[in-house]
Every structure is written in C-alpha cells, then in structure tokens.
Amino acid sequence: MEFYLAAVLIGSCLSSMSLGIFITMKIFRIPDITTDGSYTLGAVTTAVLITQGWSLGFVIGATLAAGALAGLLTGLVHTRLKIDALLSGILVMTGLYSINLTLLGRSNVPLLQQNNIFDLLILFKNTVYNQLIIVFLFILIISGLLAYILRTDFGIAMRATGSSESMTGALGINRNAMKITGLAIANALTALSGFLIAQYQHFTDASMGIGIVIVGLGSVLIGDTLINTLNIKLLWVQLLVVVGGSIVFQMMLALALASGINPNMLKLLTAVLVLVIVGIPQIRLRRSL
C-alpha cells in the first residue's frame, strides 16, 4: 500500500509540471523541451537556497522566478531570433545543464538534514498521509490560480493566440508577448515540480531532469484523452483532470514495477507507455475513417 501511495505522491508533485506542459502543448501548441532543464533548475534552486537557510516562502518565489526566466529565454530565442520552438527549447535546455551543475557545485546534493515543506503539517502518524495532504493543498492552490489567470482577459488572449495567431494579430494582440509569457508561466510551474520532488526525495541531482518531459507529456495525453472522452468544457475541471493524468501515469509505472519489471528499464517503459497513449487514439481514428 505504501508503494502505491508513494506513486500517488510523486504523481501529485509532478502534476505542476504537467500543468505547464498543458499550457505549451495544448494552448500554444509548442513542443517545449525546456522542461528537462527548468525542472532540474527548480530542484537546484531549492537545494542551494535551503542549504543556505533561506525560508520556504523565499525559496518558492526564487524557484518560480528561475523557471520563468528559463521559459523567457526560450520564448525570446523563438520569437526574436525566429528559431523553431523545438530547437529553441533544446538550446536553452542544453545550456541549463551547465548552469545547473555550476549552481549545484557538484553532481548531487543531499537534503536529509534540512527542514522542508513536508515538515509543515503533522496530522497523522503515517508520514505519507501528511505529505499527501500538503501536496494536494499545494496543487489545488496552483490549479486554482492558473484557472483564474486563464479566465482573465489576459488569459483569454493567450488561449486565443494558441488557437489562431492570425486572428489575434488582427485584433492587435502581441502574439510574441503572449508566447513568451506562456512559456515563462509553463516553466515556472515545471520548476515548482522540481521544488517539490527535491524535498520529497531529500536530494537534488544535476541529471534528474533528463527525459522528464516524456513523463509530463504522457500525463497530459492521459488527461487530454479523458477530457475529450468525457467532453469536459469547464477550464478548471480540465486542469484537475490533467493533475489526475499525472497521478494515473505514475500509478501505471508503479504497477509495472510491482509486476517485476527491472527498474533499469524504467525509462524504456516510460517511453513505451507514452507511445501507446499517443498511438491508440491514432489507430482508432484510422479505423473510423
């Protein structure tokens, strides 16, 4: 039971990243690979500041700012230099690896002796239950704020930019500014997942973000499938479904590991799961034509 609760907890921690990918992939239709770097940047920022004794409130603000800066750089490279969005993300992600390693000072920093966000609430004897409550509250706040932003005039302008750039241009909306802002928000959310995971696992590793975008992509695709199947129109419900998709994806991995699959094959298993999630709707679509 503890094993599966841990999977739910990890999925909840990663759901902030899934919300970020939902913005780039489903709203702006941009394949943003910056995720791998900004996720690690969030964890690195957390490790560096916590070990120096900074308060959690300041650490959260700094993590958001660091992730937003990573997204801002990708947005500027894409919009100002007219470089393909995918390549822009790859360039920034590659540069962030060196930056993360430099900030961390070494490849791995333990956080076992540091107070973290999971120590703020102690209601149950079982530590996992306390951690779940804290993460659920955290994600509810983040999802609520994001739903509010996307329902404002500014958020509607962002969503319209993703739907039809020509139309928003005709309405006088600065499309480049919308893309840059969207990428900044998305990577700030991704960095928050790094903030949570670093404290949950009690260490930060400079390579912990490698391939993490695939996990987020799989989570979003699960959520998107549920949204389309259930015909969900309410924005805040869609965001919660994406959060649920992150948890479901981790549960699928947990079930596979529990069945005896070699942990060394976890990355391959993740790729196969995403391939299946992407491929099944395409097969159904072809059969219906």
Given for the second form:
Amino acid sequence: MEFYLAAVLIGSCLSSMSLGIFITMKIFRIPDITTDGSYTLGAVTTAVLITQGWSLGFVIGATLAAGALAGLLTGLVHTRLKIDALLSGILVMTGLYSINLTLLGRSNVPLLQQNNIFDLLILFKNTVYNQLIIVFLFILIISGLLAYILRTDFGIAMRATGSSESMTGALGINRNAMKITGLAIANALTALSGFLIAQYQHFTDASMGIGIVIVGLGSVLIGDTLINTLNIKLLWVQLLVVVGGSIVFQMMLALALASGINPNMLKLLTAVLVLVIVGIPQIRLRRSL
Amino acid sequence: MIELQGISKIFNLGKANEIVALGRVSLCIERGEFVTLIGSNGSGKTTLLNLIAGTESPSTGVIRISGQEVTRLPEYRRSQWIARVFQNPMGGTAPDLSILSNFRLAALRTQPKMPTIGITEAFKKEVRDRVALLQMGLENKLNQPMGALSGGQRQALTLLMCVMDRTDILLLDEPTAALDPRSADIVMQTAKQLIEMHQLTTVLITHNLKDALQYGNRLIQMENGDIRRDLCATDKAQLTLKDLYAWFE
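Starting from the form predicted alone above, please write out the structure of the form predicted in complex with its partner chain.
To see the whole picture, the full complex is given below, headed by that same chain.
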C-alpha cells in the first residue's frame, strides 16, 4: 500500500512538470526538451538555498525564476537565432548540466536537517498522508493559477499562438514574445517539480534530471488520450486530467517494479511505457481502417 | 491612407531562381477608397497586399500608413490600422479556440492582451448580437471551436472580427476563393455592409471578374509585377464584363 501511495506522491510532484510539457507540446505545439535541465535546475536551486537557510516561500520564488530563465534562454535561441526548437532545448539542457553541477558544488547534496515543505503539516500519524495532502494542495493551487491565466486575454493569445500562425500576427500578437513567455512558464513549472522531488527524496543529485522529459511526455500523452476519448473541452478539467496522467504513469512504473523488474531497467521501462502509450492508438487505428 | 513609393520585391536576389515579384511600384490609396485588385497568377497582387500588411518587407522603397513610415514595422505592429481576411478560411481564425475566444482576441487587435478575464457577460452579449446579424444561427454556438465551422461561416465571422476593434484598413485576399457561390455571396455582401458602415479603406484581391466590377470604387490591374491599369470610379462604372475579359487575353 505504502509503495503505491509513494507512486501517487511522486506522480503528483512531477505533475507540475507535466503541466509545463502540456503547455509547450499541446498549447504552443513546440517540442521542448529543456526539461531535463530545468528540472534539475529547480532541484539544485532548492538545495542550495534551503541549505543556506532561506525560507520556503523565497525558495519557491527563486526556483520559479531559475526555471523561467532556462525557458527564456531556449525561447531566445529558438526565436532570435531561428534554431529548431528541439535543438534549442538540447543546447540549453546540455549547458545547464554544467551550471547545475557548478551551483551544487558536488554531484549530490543531502537535505536532511533543513526546512522541508513536506514537514509543514502534521494531521495524521502516517507521514505519507500528510505529504499527500501537502502536495495535492500545492498542485491544486498551481493548476488553478494556470487555468486562470489561460482564461485571461493574455492566455487566449497564448493559446491562439499555437493554433494559428497567420491569425495571431494579424491580430497584433507578437508571436515570438508569446513563444518565449510560454517556454518560460513551462520551464518554471518544471523547476517546481524539481523543488518538490528534492524535498521529497531529501537530496538533490546533479544527474536526477536525465530522461525526466520522457516521464513528462508519457504523462501528457496519457492525459491527452483521456482528453480526446472523453472529449473534455473545459480547460481546467484538461489540466487536472494531465495531473492525473502524471499519477497514472508513476503507478504503472510502480506496478512494473513491484512485479520484480530490475530497478536498473527503470529507464528502459519508462521508454517502453511511453512507446506503448504512443503506439497503441496507431496500431488500433490501422486495424480499423 | 496607404502610400507605396518605388516599392520592389525580389525573391532569391542574385541566385539562379531570382524572381521579381514587384518592380518599382508606386501607389497611393486615399482614405475611404475601396480598391479592387485583379491580375493573373504571379502578377504580384498578393505580394503587394503582404507588403502593406507587413508579412513581407520590400527590397526597395518606402511604405507609409496614415502618414507614418511603416516600411520596417512588423505585421503585429501594423495591426493597429489593418485588419485582414485571408484566402484560406483557416487563416484568419484559431481553429482550436472557441468563437468567443476568437472574437475576444479580435476585440483587442490594437490593444495589449492583459492577464485579466475579458470574456464577461457583457462581452458575450455583444458578440451574440453581432453574430446574429449574419443570420447563420451561429449566435447560439459561441462556445464551439472555430475549427468545427464551415469555410463560409469562418470567413463571415473573420469579417465580423475585423471590425471588433478600431480599424482603418481592411485587406481582403481572395476571401471567397475557397467558398461555394452562395457562401461567397453572403461573405461579399457582409464585407460591403461593413466597409460602408465603418468607412474602411479597403483593398480586395479577386479572380472573380463579376465581383471586381460589382465591388469597389477603384480598379487596378496588375501585370508582371507592375500596375497595368488604374481606373477611378467613373471610368470603372463604364466597364463591362466583356472589357475585363479582354484585358486578360
């Protein structure tokens, strides 16, 4: 039981990242893989600032800013230098690896005695429940804020940018500025997942972000499949479904591990899982033709 | 209102596939004029329109709108004067967004898009009233995604969106080319009404010579990247369809 609750917890922590990927992939239609770097950057910022004794509120702000900066950089490379979005993301992500290592000072920093967001609430004896409530509240606030932004005039302009190139320019929307903003928001959300995971696992590791973009991608794809099959139109429900997708993805991994798969195979398993999620609709489609 | 001075546009300059789309065109369009632009494919009509809109910038020459030089001003900044309808019905709207959201953006064409909720009950009512004028029954479907509508419906709505915010210039790039005759008629009639109601300076590109005769108070024929004929309202009134066909032989 605890084992699966932990999966729910991790899935919730990572759902902020999934929301970020949902924004770039589904709203802006830009494939952004800065994620690996900005996720670790979030965790690194958290570790550095928490060990220096800064308050959690400040750490959240700094983490968001750091992630946004990473997204901004990818956005600038992509729009100003007209470099393919995928390549821009890879460049920034690769560069961030060194920056993360430098900021952290060494490859691994434990966070045992410091402030921890998961210690804020003690309602139950079982810490897992307390942790769950905290992370749910946190994600609810994030999704709520995001849903609000997307409903505003600015948010509509963001959504239009991914939907129609010709229309946005004709209606006075600076497409490049929008893309940069979108990438900044997405990577700020991704960094927030780093913030949560670092505190949940009580350490930050410079290589913790390797392959994390696939986890986010898989979560968004699960969410997207549900959104399409259930024909969900309301934006805030879509966001909650993406959060759900993130939890489902971690549950699937947990199930696989519980069935006795070697933990060294985790990344391979993740990749295969995403492949299955992407591939099954295609196979079904072909059969029905 | 619109002033083009010695405008040329050359694609692939200096390469083997160099194309002169426009060669030193000068043109002055007065406020309130409704110019109909005709010419065979490749004559430079669309390039001319794109240069005015700002999606392309000229190789040489100066463009002024309302007396202000805009030669290097990007498209999204020129939208403070210009509203457009595209040849492709998909071009002027965002298919994934609802009709209402599309209209909200159109209502903010000349203004910044702020992080505040702009789709209020009052705004919904305004859109509903305006859309009802089309008599297409769309006023009750404002929450439907734009992509679910037919080409004719989308072009008609795009036209309405053009006058949601302050507009001086309306650019119509073959707005009915992709439509069936009945829808085309509705769209052109709607355009005519709006242009008169809001006294818009208009440039219409069309391949439909009947439309070219029927609409507008100035007729320009383009040929090989240059202006071949330029007729004022009185001269245009004396033209017949037969004359027009003869121009293309």
